[in-house]
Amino acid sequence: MARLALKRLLAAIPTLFGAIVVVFFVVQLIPGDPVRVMLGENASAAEVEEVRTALGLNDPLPVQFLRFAGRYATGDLGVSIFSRQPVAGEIAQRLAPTVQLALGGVLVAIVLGVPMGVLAAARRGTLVDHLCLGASTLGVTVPNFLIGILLSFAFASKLGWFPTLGAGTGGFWSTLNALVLPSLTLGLAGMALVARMTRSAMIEALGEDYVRTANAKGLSQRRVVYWHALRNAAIPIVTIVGLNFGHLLGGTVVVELIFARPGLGKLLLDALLARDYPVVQGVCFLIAVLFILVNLIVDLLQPLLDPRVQP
């Protein structure tokens, strides 16, 4: 298993690396001079040359990549044009909301979207199968922003049940309970592809022939299904739940201006209206790496959960 990890780290660097790069030259092509927004129309060419020569804007692409490169490989994400405070220190406040989100959105998408692809593929062709693909698909083609609308309305609004805004007073079930309406926008899309991705490899396990030599000793439907096929249609499984994750970071942008959460989403949408490159950079490259981190989680589980995968 260690060697296993130390392989991955090894084969990430060149992924973060490449997050580096892109996220470097992408910012540059957003329209906009920042030194301008952040001072103001009414400033002198020369107060915004001096600002932009204090920044190393004027410096030629090239030095300004390799100073980049070599301050986020220590770590370093800059300092903020418009608060001058770390973008770190401005990511650490804000990372907590986001994380907390991405997580309850990939425990709504397994909560629902595992049992609802198992019961698809245990009654392949059927009415309940039928139901279940149309729901699945529902889910995907729903944008988040309306279904957003929509729990706010019926579940906040109408009923009260749960908070409209905000995400919650720092207490537990206070946080919980602002967590629900956005982990249930997220999660659904997420529901979709894992119901999907659960169907399609149950089918494929159900058609093994420990399948039907478990059926032939007389077990229980429900054993065979949930104990045999289950487990061995894992791996698939598991691997879509990770990449869903990254996927929901990415999506947390939009849930969290519905349900305004204090999180990373709102700090990136911020700071592109502002043109504060070094936040934006800051917020994609970490969501690059949180990325990279979960796919490596998902590579030691595998091994874990069929001896059969060589590390």
Second form
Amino acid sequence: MARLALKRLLAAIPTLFGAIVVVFFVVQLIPGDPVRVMLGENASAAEVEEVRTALGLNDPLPVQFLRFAGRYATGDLGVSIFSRQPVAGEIAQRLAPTVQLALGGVLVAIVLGVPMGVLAAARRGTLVDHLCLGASTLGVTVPNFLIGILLSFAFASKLGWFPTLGAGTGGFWSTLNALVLPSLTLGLAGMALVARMTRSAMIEALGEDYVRTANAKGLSQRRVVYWHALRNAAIPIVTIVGLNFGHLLGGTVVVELIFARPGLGKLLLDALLARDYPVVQGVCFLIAVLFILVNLIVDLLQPLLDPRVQP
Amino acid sequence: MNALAVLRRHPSIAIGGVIVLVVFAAALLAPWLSPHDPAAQNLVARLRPPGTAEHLLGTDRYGRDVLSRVLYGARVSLIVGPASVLIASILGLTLGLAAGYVGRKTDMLIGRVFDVMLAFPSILLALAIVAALGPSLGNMILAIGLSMTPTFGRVIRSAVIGVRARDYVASARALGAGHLFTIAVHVLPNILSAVLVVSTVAVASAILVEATMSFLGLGVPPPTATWGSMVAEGKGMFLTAPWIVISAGLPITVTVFGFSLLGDGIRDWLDPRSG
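Shown: the form predicted alone; wanted: the form predicted together with the partner chain:
Full assembly next; the chain just shown is listed first.
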């Protein structure tokens, strides 16, 4: 297990390096003078020159890249153009609400998606199956900003069950309460994907010989479905959750805007609108790192879920 | 099997196709169908509720006619969706063919590039590219197209690998056919169905990404009407003027639904084993 972990960790290094290349080159895409674009037309020539030197933009491209990669490798993500604070520090402050939100979204996707998929597979071809499929289609076709606005209207503005804005006032229950609607908004699209994947994996598992044996032994339908079939359908489900995690992180930008949560997504959006590129680069890189990390965990979970997968 | 029989066997193609055609017609005929100029402000008639003959879907806070803006908004979605998919499919086809046909080091290198690109959520990649290039219709198409390229590339790569192993490719090579000829005559025609299926479903995601970017204020700049920006403008007034959000949000959902249904149907038709 430790060897597998080390092997996968090493395999992730080129991808991480590639992610640094991508965030470096995003700024190179800016047409014309990037510093002018960042500071706006009213900045004086001295200010432009100061920022240009600070960012090292006068050096040749390979030198710039090596310095950039070296900084990123040591965890130095640069300084925000507007707040003049280190980007790593700004990210650290905003990380908690986003991680909570992402976990909430994953939880919603699993808790709603898996039973829906199991139910649809167990009742294949019936009205229940069609209803589950219809609901999951709705989950991927309704844009999440629309879901957020509607949920916020119904459960926050009208019923007053949850706060409309913010990440709570600090206590556990307040934080949790403020997390419900954003997690639902974020998780519904994931739920649809999880439900679909669960359904097809379960249909396959329910056709296997061991299910026939379990049925022949006279085990209850519930035990056959949940104990025998679902355990064997777990790997594709966990894989789709892992792959979907990146999509989820991308979705936090929208959800944090709608519910005014002070997280990474909001930080990124503000930086995008203000053209604060060091912050954009830092947040994008961190999101890529989180995504790579989650998929590493998914890889490591596979031999635990199915002993036939050789570590 | 004639076309009618296909449609009868795969009703999703018919339903999805009709939805897509209706939205295309609305976009195309917007100048004739719209009762008003979509950008014309009328401060006397601000936030009129829907249902009047003058403003069937009401007006927004500048007194602009919501119906006209919805019709014109369809144009942006239906330009950005297919155009960005075209970019993604051209790039994906080139890279996927190179990876799948040449194999070995080329395959590994291209695979690595895709891995890296896929580590960024596509909406994030698109947002970052647009933020760098500046918001405009063309840049948005480019950004969404680039962000979807790895998905296309991977599907095409595995389709190419499947086709390359076939006997007819080996026979063609043995008879002295060049690589380009083999690709053009034997490989390409046999992966087109895979490309068609991914493309249709990808248009749905591209339209969602476009709407999201417009909603976030990083799409086609105002005063151009887009569905996403209309929802963003109506968001703060949902309690008093819900018709703005609903009139702009519903077309997004219906259009995305239409394209996904069409894509699912085409997949079932071309590849009966999946599904």
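We call the rigid core whatever largest set of C-alpha positions still superposes within 1.5 Å between the two forms. Just so it is clear, the structure is predicted and the values come from calculations on it, not from any experiment. Residue numbers count along the first chain shown, from 1.
> Would you say whether A69 is displaced between the two forms, judging by a C-alpha shift of 2 Å or more on the superposed rigid core?
No, shifts by less than 2 Å.
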